[in-house]
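Only one chain is given next, in structure tokens, and it is the form predicted on its own.
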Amino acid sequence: MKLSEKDVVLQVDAVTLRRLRLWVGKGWIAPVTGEGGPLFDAADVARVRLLCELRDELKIAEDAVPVVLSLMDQVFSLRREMKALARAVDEQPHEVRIRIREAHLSLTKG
């Protein structure tokens, strides 16, 4: 489900329309463009909440926000890759899974 700017502001108490537009302008949030303006998905709304937490609660400086967002994006990307890898390993025959597990253990001990 896609949400308008106003819907996002209604869902996230800590964000104003001005602030949301500023963050979109800085590229910190990248909604798709619809006929009536930007449209936000669940990931965008989660990022808005994260930005509110970073700026308001953790007091992260504005110039540090892109660095934090980049690092978090990398972590989430790695998590997706690890989940896909885990699914691929789970689909292998039992003997192969055992060999992968043993190889993993030998690599992480050293």
The other form holds:
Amino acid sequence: MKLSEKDVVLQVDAVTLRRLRLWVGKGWIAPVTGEGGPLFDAADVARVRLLCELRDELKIAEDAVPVVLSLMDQVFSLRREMKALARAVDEQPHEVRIRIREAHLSLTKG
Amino acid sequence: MSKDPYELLGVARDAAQGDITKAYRKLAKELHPDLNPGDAAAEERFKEVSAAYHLLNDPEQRARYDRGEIDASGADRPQQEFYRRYADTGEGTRYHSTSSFEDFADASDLFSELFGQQEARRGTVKMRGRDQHYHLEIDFLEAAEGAKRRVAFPQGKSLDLNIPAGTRDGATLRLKAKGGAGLNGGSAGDALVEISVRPHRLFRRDGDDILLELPVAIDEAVLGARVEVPTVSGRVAMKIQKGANTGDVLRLKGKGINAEGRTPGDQLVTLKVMLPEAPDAELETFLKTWRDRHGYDPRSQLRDMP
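Switch over from the form predicted on its own to the form predicted in complex with its partner chain, please.
The next block holds the full complex; its first chain is the one shown before.
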């Protein structure tokens, strides 16, 4: 289910149309483009909520927001790749898993 | 939440409003679940601290709590949806960047294979352009039969789309090199167009089969008939056998969706016997005499149900 700018403003109390457009313009929120304008999915809306919290409740300065977002996005990307790798390791035969674990242990000890 | 909100925030009972806010901000920055993904303890504490703050931040609520009129559990807030939920499950992947793994390629052959599509080279760094994401709603028949469309999106971008026959709701069309421009001679990104298919008034879809409910007259059902049936590719003639009934399914072979590289689907026509719209005196008279000699019980199977 995709939401228009207006729907997002109605759904998230703390965001105004002006603010939403500002954030989209800066690339902090990346909606898809529809024929009638930008369209937002549930992940975009959750991110809008998060940005409102960062700005209004945690008083993160506007200049600092891209730093926070960039680090956050990197952490999420790393978590995703880590999970995928962990699953890939899990799918290996028992002996291979043990060898990977030993190699990993010896690398992290040093 | 039943713990003391002052204790949770680490402030005195007579703390000024401003100090409460300050204390909350400090804790929230440490504990916010989107900044501590995977840390369940931080999330639990964030919820408590956040509830405590929202109780004490409202002077009226705070006074009532101080007088012992309400307890802290009244401040429980509705379950909040954190961004993390999406970022971790893959719905937020377009915000992800693998650029921070680029140096992994040097450390590991495996990583260079996994993340090797970057065009980064020593010296001049070629950068591939960004993928741009679009969304388009199309008609059921455009999706079923395929269509060529030029679509103008806001901000002056227009795309020539070749919608293949049999496009499914939620499918994504990739237009190579129609996204953002690359840097330093890097290739352009792609345009990704997610397709939503509007439902049709008559047809429904099951994979590449088309489902249609076809009303037939009582005489057509009893005596058999040739009728015209709409399909996604136009009207076709179909024979209804004598004694056809509601719920009978007739298959029009190959009249479903004809997608490239797949076996053509069929159209499945479900019959629905319809009485005349207005009551008919002649039919009533006939059925009164018919019933006496030919009555039947279509509910015999339901008899032994409780």
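Just so it is clear, the model here is predicted, and its values are computed rather than measured. Positions refer to the first chain, counted from 1. By rigid core we mean the largest C-alpha set that fits within 1.5 Å across both forms.
*Asks:* Is the C-alpha displacement of R101 equal to or greater than 2 Å between these two forms once the rigid core has been superposed?
*Replies:* It does, since the R101 C-alpha is displaced 2 Å or more between these two forms after the core fit.
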